[in-house]
Every structure is written in structure tokens, then in C-alpha cells.
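As C-alpha cells, one chain now follows by itself in the form predicted alone.
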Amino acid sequence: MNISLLDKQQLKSGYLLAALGEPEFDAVLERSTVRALAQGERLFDQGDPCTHFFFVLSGIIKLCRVAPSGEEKVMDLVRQGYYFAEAVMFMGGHYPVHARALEAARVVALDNQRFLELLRGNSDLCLRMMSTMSRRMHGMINEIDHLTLHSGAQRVIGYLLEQLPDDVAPPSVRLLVPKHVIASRLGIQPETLSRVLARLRGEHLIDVHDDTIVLNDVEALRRLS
């Protein structure tokens, strides 16, 4: 499927190809597809390896290990905007993780070997690249703090907080995936996070309407966090 004007425009405002200029962005876009997954199709499996990394462009991607339980443990849900299997490419090897689309949704899968090209011939390129992706892992280690140094109650919080859209009245927000999954991306069971909503929504700082949280009193939220 053909990259359009739009999908190229998306990619350019992601952190990892904004470093690009016009020449550099234009080769990689050479060997890049857009893929349509279906609800819950597959994109690649924990142990395939690792040949391109991607962007994606609409819907949810589910990023998830499977313990030889079965027990899923979802590592992250990304959305609109982002990119992931990024970090992989450098390391080369195998994809840690399955990734699955959460909901329809349209990525675009970019070649690690074109991308590891444009790199190796051009260290100004690199130290772009550098300076982007580490903030980009500052922002994750911040988010790893906050899961591990967090109360189930704060992680569910924060997590409600993240999520609140701009210039939304009332400032409220809509659950896109379901509730297991994001128990399971916070590090709680599903009764933990409905013991949380419950709490919360007995306190009269949220309320619930379906899949919709109405946040009555963000600050009072934030203050918990």
C-alpha cells in the first residue's frame, strides 16, 4: 500500500524521523509500506526477527509477552502518533514481544536495514538520532518510575490523566481497549482497577458512563498522583 501525502506528514511529527531532512526522509520512505491490520490480526510474533520497525498511523497496537503459563502481560498500547520496535533495530536479533492491533488500525513499516544505511553514512545524522531518542528514553524511564514507585491507585490515576484529551468540557475520558488491558499495561488485576474506579467514583472525584470517566475534579486528581 502506497504512503500518501497525509501518512507522510504523520511520520515526519514522530520523534524518531523529525530528526531526518528532506533527502534522508524521502530514502527511507523508499522501502516502507503502509500495512492495514484487521482487529486483533498479527503483525509480527515475540522471536520473529526483527527486520523493520514501525509507525503508526491510526488505530491501537497491543505490544504483549505471553508467560508459559499463558498469562498475557501487555508491555504497551501504542496509539496514533508513535513509533515502536525502534530500539530493537539496533540491536538486531529478534522482536521481544508480539504485537497485535488492538482495534483496526494502519502502521507503517519502515526497513531497518535503509534506515542502519542512511546512519552509518552520516555521523551528524547520528547525533540527531541520539539526541532524539534519548529523550525519548527519558520519557520511559519516567513512565517506569511511576509504575513500580506507584500505588495500584496512583498508577490508575495517572494513567486517567494521561489520557484526558485538551480542551475537553467536561474533562472526561473515553477507555478505548478493555479494562483487563489496561490493568494488565498498569501492572494490576482487573479487580484492582475496578476497586480503584469504584473508590474513586464514590469519592465524587470521577464518574462513569459506560466507557466514558468524567473527571469531576483534575486537580484533586492530580494531587493524588
Contents of the next structure:
There are 2 protein chains.
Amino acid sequence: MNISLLDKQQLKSGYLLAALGEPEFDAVLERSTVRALAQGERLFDQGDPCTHFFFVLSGIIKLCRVAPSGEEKVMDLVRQGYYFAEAVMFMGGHYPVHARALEAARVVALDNQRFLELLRGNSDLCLRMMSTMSRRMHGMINEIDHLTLHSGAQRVIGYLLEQLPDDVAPPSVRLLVPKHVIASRLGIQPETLSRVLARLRGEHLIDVHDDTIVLNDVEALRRLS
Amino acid sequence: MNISLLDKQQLKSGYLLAALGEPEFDAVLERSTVRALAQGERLFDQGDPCTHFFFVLSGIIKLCRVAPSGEEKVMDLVRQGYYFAEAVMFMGGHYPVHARALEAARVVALDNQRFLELLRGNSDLCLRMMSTMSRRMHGMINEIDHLTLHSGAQRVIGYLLEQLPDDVAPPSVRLLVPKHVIASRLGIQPETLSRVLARLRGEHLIDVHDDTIVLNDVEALRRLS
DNA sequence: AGAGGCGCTTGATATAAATCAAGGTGCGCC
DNA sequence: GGCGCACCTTGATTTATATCAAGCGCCTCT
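Starting from the form predicted alone, produce the coordinates for the form predicted together with the DNA.
After this comes the whole thing, all chains and molecules, with the earlier chain placed first.
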């Protein structure tokens, strides 16, 4: 599928490509395509040869690993306006995770070869790329920290605080994905997530209405996380 | 402390700087210093302003986080010939972990500002840097995977196999750091590590002599990991 | 309308790993 | 020498979380 003007604008507004001039930007687009994915559709599997990286135009992409047992760990949930798999191109080879559309989604697939050519001659773009990668690494360090040094309940609270937009009153979070996906993201079972939320509700720290969670005492929650 | 010729050679043989020509390499060295650290000595703390990244000439550097409770999680153990904290410079700000010398160590401290200048004009160096960062990210993905999808015993086995040099017979691993450090690295308690090793010993899958572990059945261990 | 399926919750039970506790070994140091 | 101190091991107990199981509300499809 070809790329509409609107898509182009969205793509260019992302941090990574904002550094590019018109001719370079067009050069990237030349070999880029838009992929529309149905709910649950596969974008790539772990181990697939890595040829492209991606930008999310709409919808949510789930990046996950699956254990031999079939159990699945959600590594990341990528939303509109974010990139993913951009770091893989530097090791070539294969995608280290599976990518699935959690809901109907549209992504831009950017050609690795073409982009590497561009990087070779544009160290400003390189620095942006490295900044993006660095940010991602910090996120992973925090994730490892949380998985090892914090309890399940603490990770849940941390997730809620992380998702909290800083402009809403009362402070509240919309869960945009099914709870069992969030549980996997946090490395706990759905039952455990349910119980943690029930406990927090019992302590009047939060209120739950469908997929909206109101944080009644952000300070107290912050102390607990 | 100044940099000896031998140190220079070691530094230059690392992947990252191997791309540099003589004048550029000298430019990097100009603002670099060698730091000798005693056992247990602090190199930097989490939150310290990030001004340098490092290369290990000798000894072992421990990168860790510590929980409010005081409990410590070893994020990485950096050996001779490897870099660390090189990705932090792109986000500026602060070190995300503590760095300590596990044993007496010598490191080269490379000035971030100077290195960034160099990167700005050298996209070949940029690509090497990105490759290094990409490799590190893959390691972190695997770490998160292991922490969530594998049991303590499986992580221990995975660690042993990872450390296994591929040229020794019989297949064996020298633990170069105290066992409680490895336990923290794996996200388990020292007692648990001890028990796992005892169990594997009981099943004749490994033999333990002091800090050397002989893997009697690599294939079987690989199946278990 | 009824059947089936999915997502979620709640309860009962099981289990891996942490914690608590004690003892052993080796080592530096007074 | 012998005392204190890491480091490690092993046993007993506790605890957080997973697992198993059942039930509910909601949606879709026939």
C-alpha cells in the first residue's frame, strides 16, 4: 500500500526522522510501504530475517516472546507515533521477538538497507538514532530492576503511575489493552493482577470503572511503588 | 593517571575504537585517563552526572541497582576488553546504575563531550557504536525473557552455558566472582543458587571443585535451560 | 432466545523461592 | 594460636505467586 500525505506528516513528526531534509526523507519513503493489519494479525515472528523496521500510524503492536511451554511474555506495547525494531538492523540477522497487532493497526515498514545507507552519510541522523536506542535501553534497565527488586503489586502500581497522563483530573488511567495483556507485560498472571487491583480498591487507593482506573491517592501509591 | 602504550593497544583492539585512524584515536586519548580502583571501590553511583564512559583494562566492574530496602541487583559484570556506560552519553543526564570494582581494576575513562564531537563527523564510528548498543539491547531482551519465562534453575543453567568457553575440554566454567554476586546477577538468593548447584551435582550433570564447575552433560543441560 | 466463548474475578490449593537459622571452612590479623 | 569475619551450605519454615477450578457478565452467532 502507498503512503498518504497524512501518513507522511505523522511519520515526519516522529523524533527520529525529523532530522531529515526533503530529499532524504523522500529517499526513505521510496522503499517504504504501509501495512494494514487486522486484529491479531502477525507482522513478523521471532527468528524471521530482519529486513524492515516500523513506525505505528494507528493501533497497538504487541512485541512478545513465547516460552517452549507456549506461555507468552509481552515485551512491549507500541502505540501510535512510536518506532520499533529499529535497533535490530545493526545486528542484522533476525527479529528477537514476535510482533502482532493487538487491534486493527497500520504501520509503516521502513527498509533497513536504504536507511543504513542514509545513516552512513548523516551523522546527525545517527545521533538521533542513538538517542532513541539509549532511551530504550534505559527503559529495559528499569524493567529488569522492577522484575527483580519489586513485588508484583509494586510493578502494577508502577505501571499505573507510568501510564498516568499528567494533565487529567481526577488522576486516572485508561487501560487500552485487555488486562491479561497487561499482566503479561508486568510478568504476572491475570489472576494476580486482578487480586492486586482488588486489594488496592479495598484500601480505597484506586477506583475501577470498566477499563478506567482512578488513582485516589497518587502520593500514597508513589510511596508504595 | 596517564595511558601507557600497552593500555593504548588494548583499547584500540576493542571493536568500538578499531574504526578510528591515528589522529582521531589520539584525539580521544587526549582527554582520557586511566583510573586504578581498589577492590570494592566506587567508580560512580546511580544518579551521578554522566561525563565519561569506560573501558576495562583489567579486573571486573560490577554494575548494579539497589532497592530502597538495600537489596542489590547486579545488572552486569564487565570484564577486561569491554565497554560500559557508553550508551548513557546519548541521553546525557545521569548514570542509571552504580559502578563498583569487584576486585582491583583499571579502567580508561573516555570523555563524553570529546567522543560526541568525534561521532558527529564520523558515521562509520556511529555505526559501530550502534552495533554495540544493539548487541547490548539483545542481551537485555534475553535477560527479561529469562527473568519472566524461566525458573531459577533454568537461569543458572543458562548462565553456565553462556559462560562456557567453546574450546575447553572437559567443558567447564570458572566462576570469577563470588557466588552471591552471581546469584544477584541471576535474580535469585545465594541460598537458592547453592541448592540448584547441589541438585545438579546430585543428578551428576555437573561437578563442582571450588570455583570451577565441570559440565558433565552439556546436551542435557541445554535441554533443561 | 439459547449456546458458546472470552475476559475477568474470586476461592482453594500447590509450589518455588525467600527468609530465618545454624554450622562449616578458610583466611587475615592481633 | 585463636579470634573474627566472609563466604558458602544445608535444614526448617514462611510467603508470594502460580495453578486449578468455578462462576459471572457480556458479546456474537446461529
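Positions refer to the first chain, counted from 1. Note that the rigid core is defined as the largest set of C-alphas that superpose within 1.5 Å between two forms. All of these numbers come straight from a predicted model, not from anything done at the bench.
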| item | value |
| --- | --- |
| Core-superposed comparison between the two forms, Gln9 Cα displacement 2 Å or beyond | yes |
